[in-house]
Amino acid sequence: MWGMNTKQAINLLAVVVVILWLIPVIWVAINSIKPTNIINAPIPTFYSFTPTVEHYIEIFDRFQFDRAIFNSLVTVGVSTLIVMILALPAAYAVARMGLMRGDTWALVILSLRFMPGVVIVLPYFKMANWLGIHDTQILLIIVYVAFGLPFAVWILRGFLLDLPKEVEEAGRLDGLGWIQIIFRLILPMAAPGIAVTTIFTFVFSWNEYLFALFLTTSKATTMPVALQKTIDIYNVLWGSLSAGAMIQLLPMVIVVFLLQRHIARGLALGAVK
């Protein structure tokens, strides 16, 4: 072992993080298939036992998971699409079209992020009853639309400045417009760091809480407010937690698979010029 040289220590460390970041992860898929009782027991028992499939079926019947998991697959969804659709034009122009203080637009569009959101849940719950959409999905979307926003334009901008401008010029002398630019040519080029904005702004919306339990609640619920209906004031229902927690994991782990191509890329993206 000390034998080993720079990168086999760094693979072996890289090894270990993960292991500890997994252990969590393993200990909830285990009780989400573990019987009531031993979980319940003085002594956790980590591998002696016979799975079930009861706490699944249990927040489906009981919970309602259904319902919760069809709310975030939409809001979730939509709100992600349209970010995305709104924040690339946004962060091109900020970026590249020659706005008089570039950074400081880009500071202040991020700044709209920077205010907690028990602070203007409020706001949003009183404009929601006025406008009679309470407990909806396109509520939710709106919100999430104008919470993920600003974040995603910083992001996007940060990638975008570091993309080679001759392209671009090359596209004007061609006759194309900006929205051709983008879409024709930033578009293919930034596939990376769009791909890690997507995923910052899905997994940001998909375990958003405080939103979704103020402004919902019963028809728009979704699954981060559907988890906590197994926790009452008496009791925990671990097994059924951890059911509801592995499928709410399961569609970050598929979106984070599809664009896994580009995930590195976009992170290391702008750290060599």
Given for the second form:
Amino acid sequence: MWGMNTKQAINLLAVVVVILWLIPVIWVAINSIKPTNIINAPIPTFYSFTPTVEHYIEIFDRFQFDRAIFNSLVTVGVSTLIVMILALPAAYAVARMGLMRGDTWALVILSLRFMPGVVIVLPYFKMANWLGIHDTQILLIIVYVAFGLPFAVWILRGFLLDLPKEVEEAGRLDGLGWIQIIFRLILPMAAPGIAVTTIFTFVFSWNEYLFALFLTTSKATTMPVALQKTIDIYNVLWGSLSAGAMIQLLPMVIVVFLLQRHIARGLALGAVK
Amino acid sequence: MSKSDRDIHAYDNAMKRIRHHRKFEISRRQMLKGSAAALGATLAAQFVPKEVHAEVSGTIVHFASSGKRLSNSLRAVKPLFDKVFPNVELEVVSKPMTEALTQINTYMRSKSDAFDVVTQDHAQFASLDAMGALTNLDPYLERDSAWYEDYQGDVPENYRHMWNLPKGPAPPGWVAAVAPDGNAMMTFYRKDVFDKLGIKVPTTWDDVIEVAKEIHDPKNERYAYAAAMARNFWSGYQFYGALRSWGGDFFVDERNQDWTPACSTEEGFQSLSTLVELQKYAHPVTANAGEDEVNQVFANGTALFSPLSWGTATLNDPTYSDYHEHWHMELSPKGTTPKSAHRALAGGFGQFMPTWGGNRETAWAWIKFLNSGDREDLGGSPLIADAIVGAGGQLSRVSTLTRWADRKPFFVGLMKAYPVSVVNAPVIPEAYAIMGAVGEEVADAVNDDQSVEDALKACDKRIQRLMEDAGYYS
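Form predicted together with its partner chain, following the form predicted alone:
Complete assembly follows, chain above in first position.
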């Protein structure tokens, strides 16, 4: 095609796909620094305007985004940590410890994730009120752990099944117990898989909306809910919405940037290959 | 420096720069640009309360939908309230506007004691009543009779009575909510364009079509008409607004509980035929628009007119539209039959005390403060209304609307609409479902997917089905 070989054509296709993916993000980024009347203009402009930071100021001033960022970081950070601490031994048990009907158990664990959130959010709401923990970070952490754990176990199990058994057997011959095998042998070998699972778990909780909407009111409100508040009655505050979206995107970009080496390896291994 | 100190400092500096030519007034642009908290802090700095009520104490939580008009206007009043009630801890909490109806339903169905005061759309009023969530405010109003008299004198009766219960043959019943916020469906038009072409604002539906023909200029990206005609409750409201102006209604006689559907009538035919005709002059966004899309095309100058739009201060906001000074509002048109009249669908948000809330006395003190007029002897102050308006609120008190009318053309329309306002939907819990079902049939007619006659018959059939399912005919 046009004098290109197959590799060049694939590269070109990849560039086109990346641009298509990036256009909405770029659009949002530009909107976040446009004055509102320019955003509302009938013909969009991408450069001929005076940039403004008023939407970034507004998102903190009017929508208490500082509190939402703190809540998101705490609930998502802690829940992801707990999920990973629990998921690794659980996945190891399902994958390696000769559990009777290990595959069935793995499927049962994953099926917990199939349940639509909207089915259980109202019982959670009632229980949280009854326990007096509604609108607390602890409640969201519990829910995110409950929902994130099955998925993390399932993905990690796939990674662990791919690891060579001989290394564990050698460790066992050297007198290591299960815990030592997991933390001294499995953990370093499964690092790419753990990185990918951590990111998936983090992303799920970071973008989660339904539980955060029903189970918080003000003190524990997270970023996705705060962002939705920029949709006003009879008009959408596109500038504030875009500014909030850029802020919400930032930690994900940082995490992916820091772990990109592991992600590339992780995606090539394990359950998601 | 604490946040509130920063706010005061920032606003004081801003105030020095932005003093309007009228003493003690802030320019509209600056009012709208400031945050609710900063605005409140600035006004609080000017506010010298006549009395301080240190004896009132406790914590109250007020729930409202998010946004400038609702939660932000409450937050703007808070610094003033804090000065009068220093021992009350007031927290304003909000949920996203798009979710607020379902959220408050969830809380009230659960008999939650999370909120002491709730601001909620009138569309929710019948559902809240059916849940037993509304407190009778009459004992409080009788006790504060001078205050109530002032409120009654300033908020038009038919608007006030929307918030009374029970509905039916014997109004006005008891007061379930007071409403600082008000709204109505109105005609929106670009005054500069109308003036330039020498066109008067249409007062009948026949005139509306003529005006649409005259100002329609799609080649230059200027469409005559835009309206929220999305295939759901939005188009239901468009039809209902027109239907009421022709003298029709969804039911034969709601007040006497004759629930026979009445869309397929002469009034219904005239209403829907007009909407179908208008679609020829519609901005492309109309077919799938809610009010936010409509306001955006008004703001950017590509649509010039709407006979039925829900009122909003947004279009007079200089940060939102370059045409903010040119958007004016008037009474919606009427039909040409003897039963026709100017009837503005009224909405707005009322404040009620949930049955399961606590701190009644403190909550009432806050409601009263929010709904105060200008009279300082009754605990009011013009600064309270200024805080609400400055934060993006729209009020039910005519005295405040009058005071702000020259700076907000929207308020002029609102003042004209209140005296002819009618409730925006049947006051039954099924109203929202009916509005959605009717909206689907109306949208199909407007988009030429079915005839006007078939659409009206379908409306009646679907209303009948919904009412049957809810047990109205058994």
